[in-house]
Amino acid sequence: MILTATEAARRISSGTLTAEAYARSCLEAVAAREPVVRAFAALDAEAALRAARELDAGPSRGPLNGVPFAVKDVIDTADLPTEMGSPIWQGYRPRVDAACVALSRAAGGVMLGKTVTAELAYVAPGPTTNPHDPAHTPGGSSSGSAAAVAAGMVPLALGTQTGGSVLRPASFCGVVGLKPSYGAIARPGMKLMADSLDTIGLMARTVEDANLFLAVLTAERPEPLPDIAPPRIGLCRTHLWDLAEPAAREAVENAARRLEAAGAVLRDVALPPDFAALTEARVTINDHEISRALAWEWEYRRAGLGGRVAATVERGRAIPRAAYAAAQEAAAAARARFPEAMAGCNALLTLGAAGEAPEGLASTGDSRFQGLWTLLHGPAVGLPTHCGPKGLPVGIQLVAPRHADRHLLAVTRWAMDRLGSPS
């Protein structure tokens, strides 16, 4: 049974559905689709069912109350390996859950399994395929998390984003993706790659589910999203606009037209010209920090690193400290200016990805369309609103300044109610 997390938690709490029955339905979806989708790196069905039965036998544990969730395999779990898509970490068993997993379980969530990640949450993909067409990539690096939600295996999944690793697979797989403000979700227990960029995010079926899961992950009391007046939305094409496929550009412009017709105040918003340099600044920061984060792997297990990861470490080690510092200063200055650059808008509407998921599994796609917003440290939400010429999902993205997460979710819920999912 494909339910939203919000609906499943409500039904389990009311007694019209058991946690065990819902967990079994998710496991049935895994059994049916996993041979092709290959979303999971590790799965313990019996442990999930035991956890569900324990929840059924006692009082409600919290807002997730029997809702299954999946965890990207760069986030620690005490009862399943954390192998990070890397032979170096094969068989690694952490002693404790990451903070985000502990909070999810404490809220009544049932951890179903670990989802496939690109190697060390970077760019070399794992075996996961796109649930809409297995000949196409699901995106990455949170490949399995997006695919598992899109395939109906779980209603919620944890991912991580350093460039575009939550929002791009959300767009390619046609689910709601949330990269919250930098630091909003505590990172202990996550494999860090680029410390000043890495952000724990999530995949969900609806904006309401994203709001529920975010509250759990930030140790806050879940509250329904408020009804809001028609928002002020800025159509922001950015310096990357012409690099996107026509389908991606049309999705954004079509969404803008429809939202304006529904009452939103639309205006074109051009970011300051020097923001164009932030794309390269993010790469400099990314490569420099990865080369430091992987010091142990580089010095003692170098042969186990894939070619693309190794090349990034080599590039990062060659970046002068002064160049890294300059990139960080440019990023900090842009973050300070970003609220004013939004020109009084509640959110900016922009490209969710380059277009439809590329054919083949050798690449996870172009991260530049999300990387700029990751660098700015604000929340970004991907909405599954359009399809491209091949019938594959094409998402849009709404962004806001740091710490405006809940307000952005209210705006995105308003927008999604009016745009709807593609037919």
Second form
Number of protein chains: 2
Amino acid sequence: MILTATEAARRISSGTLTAEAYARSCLEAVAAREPVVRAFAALDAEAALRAARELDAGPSRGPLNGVPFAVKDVIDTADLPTEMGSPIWQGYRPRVDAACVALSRAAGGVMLGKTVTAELAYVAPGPTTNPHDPAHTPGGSSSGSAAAVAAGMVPLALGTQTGGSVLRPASFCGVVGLKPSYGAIARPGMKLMADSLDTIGLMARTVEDANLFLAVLTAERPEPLPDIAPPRIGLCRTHLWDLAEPAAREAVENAARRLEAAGAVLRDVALPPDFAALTEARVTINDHEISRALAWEWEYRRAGLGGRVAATVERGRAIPRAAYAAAQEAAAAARARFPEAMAGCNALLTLGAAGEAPEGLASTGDSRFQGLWTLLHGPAVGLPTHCGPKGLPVGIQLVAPRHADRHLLAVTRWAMDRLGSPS
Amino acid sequence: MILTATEAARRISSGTLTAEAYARSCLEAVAAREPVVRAFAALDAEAALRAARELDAGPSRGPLNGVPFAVKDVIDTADLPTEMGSPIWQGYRPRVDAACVALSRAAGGVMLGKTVTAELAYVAPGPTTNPHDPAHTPGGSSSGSAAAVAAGMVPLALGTQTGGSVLRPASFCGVVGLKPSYGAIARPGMKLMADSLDTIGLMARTVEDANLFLAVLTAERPEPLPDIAPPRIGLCRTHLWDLAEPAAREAVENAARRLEAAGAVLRDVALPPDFAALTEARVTINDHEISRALAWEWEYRRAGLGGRVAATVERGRAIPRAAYAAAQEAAAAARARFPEAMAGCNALLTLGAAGEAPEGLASTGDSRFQGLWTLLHGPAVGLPTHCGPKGLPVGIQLVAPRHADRHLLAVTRWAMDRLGSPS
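Alongside the form predicted alone that was just displayed, please also present the structure of the form predicted in complex with a further copy of the same chain.
After this comes the whole thing, all chains and molecules, with the earlier chain placed first.
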């Protein structure tokens, strides 16, 4: 397994590793795994090595100096196509890098390639397989980003989440997924689908790496996560609890027991009952917004849209504005009440996904377990702490109210240090 | 003066006017006024006439059938450059139309050209002059859109508002400006600057036209505005009242008196005192978000950024995340409290701008009088009801809580019918 981003950046800056050697180790993993995993939609090994050599030839550019990263293919890059998993966008070459890519490169990151996305970051999957078992989905829509990090091809990758598109593939592939607060990572250059939900997030192998990458992506000075006292953690089953597989429920309850044994204050936290309606509100908002966001595709390239996207546009166009407004008002009210609903906890511990990655590649899985938190606009971190009966990863999720990203990462690091990954 | 959009669409659909003849009437106004007004950044008269003839040759495509519209040059169009008032973006040709342009065209609209924007929809003005007096600013940043509509070059134009970029030029140029609820018009293809504030809006000559265009832009079936009973209108001076010129204050008070005389229930409405802090909160949010949104320009084309944009990026990068989060939370709380702050009114009547358009082209004017309402995310309509001591337009503004767009337009139509334009 390749070095973490944090360790690699440290070694490259201190001269005990070259950016080129590190990039080569990533490319070796790509060569070994990509024929089966199929994480990349586009990759230019020579350009990456050239960029690495340039970094080696100069002073450190920043905290990601020499660290390769991959970019979900709904995020613009100037020097590789951005095809969005859609025939409509085949061959599309944006003029400039998305803001998040520009920040990553300016900090010394080496853009390795574009990762496979479900069609238009929605539900129809691409060719990526789960690195733990190619007969299973990697999840989606940030399929390639999760798979690339899980397969050791790259230590960091950018994803996007509108429903569960970062946290679900992170859970299925066994990596750390971070969906920061809505808006925390600037969106210029990202394909907007459901504008009030779309959030840029990231995949990493460690919480430390996620913290480093988030700082770069938000144009802040990276700082190590503080050591914290044992936190107060709310075990929050939500109205979706019974819909999850036993393995997912057991992962959460096992994590709760072990964190309590390690000194955390655990309590059961039930969200206000009306929060259950947020699952449907998210779908209303999603469908209404997508049906307008895809106006160009719908009006001029309708035949190029997959059936499920087209059906969503039709559904969304039929939603009355009053219903959309009511869903938005319910979401806004829930966001305002969420800090109090946390009942004094530093974070809520909840299901990361429905269970292990489903078999087959036809579906990327159920987004409801992540979508509730996406709607609440707060940070959510997926941790690869457990395995299911098939030996596939089962993640847990820690969430907090909007803007508490750094605090949540500190709690998450505390938890991950105590839970560890399954052997 | 050319026909309104509503009237032209009606005549074109009934066969008493051709789309081509209507487009020619617009182009004649362009030929007559553009040398001084300089509203357009790009215009392709032949393409517009070709599109009009195609519409004339077929059945009606929709409610804008044959109606020319102009597009602020920060909104993507596939067949004309999108240069954003910035040397960095010179010659940029997006692959596809923005969603709002696609919706307009699909409804039969004829894209006439791109209108001048202040640099990156911010503060540094382009060459546009005020159609009422070329020695005065048209306002900004949607300078060309307001001027083009005011000069009778086009009945409808798209703008964007992050502070006051639709309503201020509408007031200075004497046209109807509509900034709908945040998010009401889908943003794919618009240059994002301050993501949580950026709102696509429009200019028109009548409230009826604004209503028609809004329906098209939100993919809803256009419906005439309902006749309403005399509304309850709150005269809301805000904490900015004393900063406005006498002419602007008199316009609001005069409008209030006349609406009351016409049957409206008028009352004074004072916003909660802490709303005064929202003016500064908007600047904090604006600067923080712009400083991240322009990451590519800042990292790779810094020399191409004007001084005021560059200074904003520097200021924004220095704002601590906690201060940004506090500003966002204050804004969210104010949005939630705003319906109650309306004290039972159907709309608030307030200042449209600081006064008449300032002399000279160096500044586009003060955005605070519009920015407060932009931050509150509700619809705001500017009405060209008054004139100042120099004979230049002075608008009033009517606002309502988010999602009340249709209701506000109905109230606005009621008000405009009674106030009329200055002779």
